[in-house]
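To begin, one chain is listed below as structure tokens, in the form predicted on its own.
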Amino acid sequence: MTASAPTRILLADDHALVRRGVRLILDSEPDLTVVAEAGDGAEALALARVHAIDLAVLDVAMPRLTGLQAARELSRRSPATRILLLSMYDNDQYFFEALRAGASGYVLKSVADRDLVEACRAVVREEPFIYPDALTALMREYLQRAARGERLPGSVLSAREAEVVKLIAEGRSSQEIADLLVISVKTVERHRANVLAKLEMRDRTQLTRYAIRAGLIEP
């Protein structure tokens, strides 16, 4: 990318009404455009391996893949690619895990008509976009572990496993998980009873509620 050639984007969210919205955003900025756009993760990450983009903006909660899935994987195979995560969710733990997948910045959708456009440049000047109002969460969040001497813990649940869940909650039977992830159902539920193991959990029912609270599908 050039100095003067405008920052190409890949748009993800599984609503159209929103991509169209947060769309007209982008494109009526000179130093922005639109170059790709998907209704969930793993299309996102389809579209970005045959379009030459510089930034992926991508929903938190969506089919498939989530914004958080497809970033991870995003920044584990094009680490030059800038990602930027939009969500509804004023969620201290969708921000953390938003930057333990790779993303550079977290914008919340009420207020992208205010911060989208700055995040944006903010990410593609590789400087860290933080939304307002999570400033003093992030601040208190990081005392209180520091006063306590804890640090921020890791995911629990590995990306495939993390995968797993999602379709579960999502309704799939373990066949439609097994083709979806192109592994055998043998496997399927082996990361199915390992998942429940680690979660201390003992049905689909406790599954769905974990992976609403963690981000991996909308309440």
Given for the second form:
2 protein chains.
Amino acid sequence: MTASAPTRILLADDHALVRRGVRLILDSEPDLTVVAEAGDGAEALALARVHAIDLAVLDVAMPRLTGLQAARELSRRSPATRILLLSMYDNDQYFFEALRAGASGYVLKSVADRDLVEACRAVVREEPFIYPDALTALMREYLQRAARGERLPGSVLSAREAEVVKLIAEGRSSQEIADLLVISVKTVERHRANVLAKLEMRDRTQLTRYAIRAGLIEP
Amino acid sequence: MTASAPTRILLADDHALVRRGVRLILDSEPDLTVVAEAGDGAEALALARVHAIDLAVLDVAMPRLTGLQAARELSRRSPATRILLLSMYDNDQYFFEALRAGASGYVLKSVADRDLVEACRAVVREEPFIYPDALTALMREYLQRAARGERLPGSVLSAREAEVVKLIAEGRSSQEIADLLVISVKTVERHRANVLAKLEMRDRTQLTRYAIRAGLIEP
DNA sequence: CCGGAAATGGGTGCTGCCACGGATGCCACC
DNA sequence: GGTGGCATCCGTGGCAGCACCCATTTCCGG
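Requested next: the structure of the form predicted in complex with a further copy of the same chain (the form predicted on its own having been shown above).
Now the complete complex, all chains and molecules, led by this one.
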């Protein structure tokens, strides 16, 4: 590796402790340097405006703006910035969503520090780096489906559907949701049914888990 | 502070990345040294047997054995070992449960690294250290209730109830749970009703969130 | 030994969840 | 200028979730 300027990193995670730890890991590498820290998605976007960022390392679940949402916006605004999503969950759904959101990489928090550093370097080099364990298979599957022109998973929910899911996961009844959104109960149930079908789920408890994974709500 | 031998710490968290980061934070203090790392509660207990541990820093949500469960067992087996629980969630319920489980301290992952270090030191000195932000008030309330001899919150669920909650949160129907536990549907509903009343909740979606916070299930 | 909590089972009844049909208007993309 | 996704709404119906009543047995601690 040539001795060029180190990669400037924006680090976003809602847990200060985790942020601090990850920063220590990254800063100990000579070619990586964290130049900004954010505690949520909105703050991350704001910081990305005022700093020159090469790479954004975003936690998927954050208050205000999800890492996924921030990634979408960031990749729209400055496509040159590489994005690496940090996730607690080894979940197909989210992995695919991350790719669609413009992320170049997706790393589980269960990986070792070495892997994170390697992932950062690979993403910066714009290389399709090797994902830890099971994700390699998922990646291959995704690319195959894309090649075959199939409808890709991870297309997920419309804005309205996400809104309904969020309220369901908060424990609201269909009637309450209808009142809040000023639509009929029937429409709420229609949205719920559509979402359940899309995600291949059966009831509200599974939707709740989904919403938490997605960062739509806090547990 | 006198220059004595450093505090020997057992660190348990299911996310290797977080574990690594926290370890870097702790090890950078001369009076603190991490002598063992565990990826789940059961491993933590096993390591506590073979290492001389002054302090155990446990994540509340871990596979196999929850941090809470591990804390209970650990404080029973070796009461001299101090316990500090690390949590993602600022939640009364869990804070109280942590105290009951024998923990000397409860720290949110949203705190800064300085606070974690101070919490470790305070716990080792057996001092009632100042909890970050809102927890001070909670602590005071808890002590007041204890003084008045009131029924303490955090008594929480029986083993059987926790089992039912876990299955509910996994999306199982009452019928399925009844079959799995080889009891009648009525009993399952009885348990569910009791739990809902205890936790002051209304439906299964809220139970699901509770189960996730508790580390009973993975999201 | 007695009181209480935990676990088990039952009955009754309402309401909301969820599945299955159908329909309409809108808007974007090809 | 279709075609398809999105959002909106409607009816019908079954079963499950949840509330509120009841009971029994066991077991533990004061």
